[in-house]
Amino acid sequence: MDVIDVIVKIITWPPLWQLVVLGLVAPLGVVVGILWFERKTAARVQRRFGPLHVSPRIGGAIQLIADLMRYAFQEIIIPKTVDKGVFLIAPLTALVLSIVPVVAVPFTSVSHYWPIPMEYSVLISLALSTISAIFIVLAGWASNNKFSIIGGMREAYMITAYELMIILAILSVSAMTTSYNFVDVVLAQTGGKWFIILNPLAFLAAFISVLMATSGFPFEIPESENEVVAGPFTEYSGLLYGVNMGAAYIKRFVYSIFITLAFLGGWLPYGPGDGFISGYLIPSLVIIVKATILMAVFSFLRAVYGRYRLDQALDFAWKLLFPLALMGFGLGLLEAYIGLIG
């Protein structure tokens, strides 16, 4: 019994739980489910009979298993002309850094379940979320291929367009609550006063910016197949290509958690109690469920929208999305000034 108690304490130790379960297991599980949902939804809307009807009795699970086996056993080809060290390290680093922002996110209001101090969790998480994109550009540069370099430059253009919008949109809730603590942001939404209702402009700016940030449709531009093959990942194959693709989905899931905390009430309406299950596990599950639903909405857009050109996306970002994010931030300041957020 003592051994079992020790194992339980290790598993439920907050830093380990947040890093391993919430930072690794949950994102991977959600990504697999979203890939299945995305394929099935797109196949149904676009009448793709293969993906829609493969192994219908088990919901098409064989397709996911087949793809995993294909990536696992496909030969990883490393061209002679690439910068081998950077070529191998860049996608793995981008994947890891896509998950890292989770360590700065509180999944409950019970303070002793936070792995690090959360007084500036909004700023820390946003700062950490911007690092991984650098290594995607680096992967394209290290490939020493003109299509990869073009794709990497497209990614760089998109980075300059979307990161400012995301930061402005998320910081609008800090302006509303006069706090950089995600816990304060969530608690300010108690009583159904979710910020998606009080500040829909900032939510819409954040929603669209996340699509840009993670190459979601209609902004899947750096990896545009008909123009630059696979963008910065043209020279990648096998598991390395899968890692590159998976990093975008994981980053989208992390951003979905940010939006859930900032605009969708976080763990509310559930009120965390005492103990690990009621104080940490259930609030975490509420946040993950909300973020997964948001991910499903993102994925549904793949079935109904075509891809923008790069110039169209950048025009949209700077001429429409940037003013929208500024208006959302201004609305947050106004609501804080008049005392709407109690």
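Positions refer to the first chain, counted from 1. Under this definition, the rigid core comprises the largest set of C-alpha atoms superposing within 1.5 Å between the forms. As the structure is a prediction and not an experimental result, all values here were calculated from the model. Compared with the form predicted together with the partner chain:
- Relative to the superposed rigid core, the position of the CA of Leu16 differs between the two forms by 2 Å or more.
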Second form
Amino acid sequence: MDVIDVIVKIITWPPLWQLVVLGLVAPLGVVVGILWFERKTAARVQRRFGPLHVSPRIGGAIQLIADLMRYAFQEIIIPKTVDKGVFLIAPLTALVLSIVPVVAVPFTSVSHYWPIPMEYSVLISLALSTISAIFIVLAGWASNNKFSIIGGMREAYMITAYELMIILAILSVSAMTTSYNFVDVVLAQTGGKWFIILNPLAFLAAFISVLMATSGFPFEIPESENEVVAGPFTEYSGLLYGVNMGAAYIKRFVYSIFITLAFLGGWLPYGPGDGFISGYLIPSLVIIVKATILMAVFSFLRAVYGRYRLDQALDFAWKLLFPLALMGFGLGLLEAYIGLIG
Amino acid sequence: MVPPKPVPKTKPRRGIFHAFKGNLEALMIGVKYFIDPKRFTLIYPKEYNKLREGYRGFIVLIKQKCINCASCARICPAAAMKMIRIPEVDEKTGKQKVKNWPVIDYRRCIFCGYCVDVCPTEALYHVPYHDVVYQNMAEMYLDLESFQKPPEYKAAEEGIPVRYIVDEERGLVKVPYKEGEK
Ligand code: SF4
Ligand code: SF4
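Right, the form predicted on its own is done; let's see the coordinates for the form predicted together with the partner chain.
Okay, now the whole complex, with that chain kicking things off.
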């Protein structure tokens, strides 16, 4: 009994729980499902079947396991011309850094289960989430391959396009609640006053800029397959490539969690109670389910959209998205001023 | 005559709302297809496309009708039809003689159907399928014996026949093949 108690205690220790279970295990599970969903949806909309022959009864769901196994057992080839240290470190650091923001957000209103104090969680989590992109540029640079460098530079350009918009859009909830605390933000949405309804402009801006940040479909520019092979990840193979892709999806998942907390009511309508299950497990599950639905919407776009050129994306970001984010911010301020938010 | 004046193409002015509407429409179409997918993928080994009569598929020779005129070999644009010399005994006189017979080389054939059209005695005909498998290139150069038999159609033994029809509403539609249909 004692051993199990200790293990449970370790696992449910908030920083570890959020970093490992919510930051790594949950996204991996979600990503496998979402990848399958993405392929099936794109196929469905484009009048195909998608993965099917592996297991026709369940719509080819095992295909993803097969793909994962292929990545896991493939030989990792490190080309002679790359900068070995950076080449190896960049994807791993990107992976770790894309998980880290998870510790800076609350998954419950019970302060006992916060990994860190939450007074400035909106700012801290946003700041942490912006670091990992630089390592994608670094990966492209270290690969010493023209496709990788072009891909890395495109990523660098895209950073200039999305970073400010994400921060502006998500910070507009701080403007609405006059608080940098995600807990306050979520609690202000009690009673169905989700900020997606009160401030759809900011939500739209956040949604599109997250799409840009994670190379989601109309903005899948750094890795666009038919122009630059796999962009920054061209030289990567086997598990390292898997890590790169995993980092991208985890990043999208983490951003989905931010949007869930900021606009989709976080753990609401559930009210966290006492104890681990009611106070921590169920709220985190609610958030993960909402984030997963958001991920599904992101992947649905793949079926509909083509790909913008880099200049079109930058144009779009600064001419349309930036004003949209500002309008969202202004709307938030206005609503706070007239006392719409309790 | 006055040449027509070049008219510069004017793009209609497109505002932000136009773009928004366009995006929304694209998304709605996506959702529509997501709810009601109009798939027409041929799940190949399990189904096969039952082609219509008159399809220019593989070619078979009816030796009894052939008059050894070599028209087919002469018209063939890809030099796939060739005449080969086969010695045989004349039934009436009992003398040895050599006759020319057409054989086909599927490594070269482009399935244009000229040989079938040109044959004066209709000694050649198409079978309505083309998915035939050969184990190596040499096998694709048929001899006189195998040119007289329709090639083996494996897909028909294992799969179910389907047909594609063009529907006004749904576009290309896959329907099960009914026996006796042309
Ligand atoms: S179908 Fe055309 S290419 Fe083929 S053998 Fe006949 S004439 Fe030649
Ligand atoms: S054209 Fe017809 S009749 Fe003449 S050689 Fe060819 S198959 Fe025989």
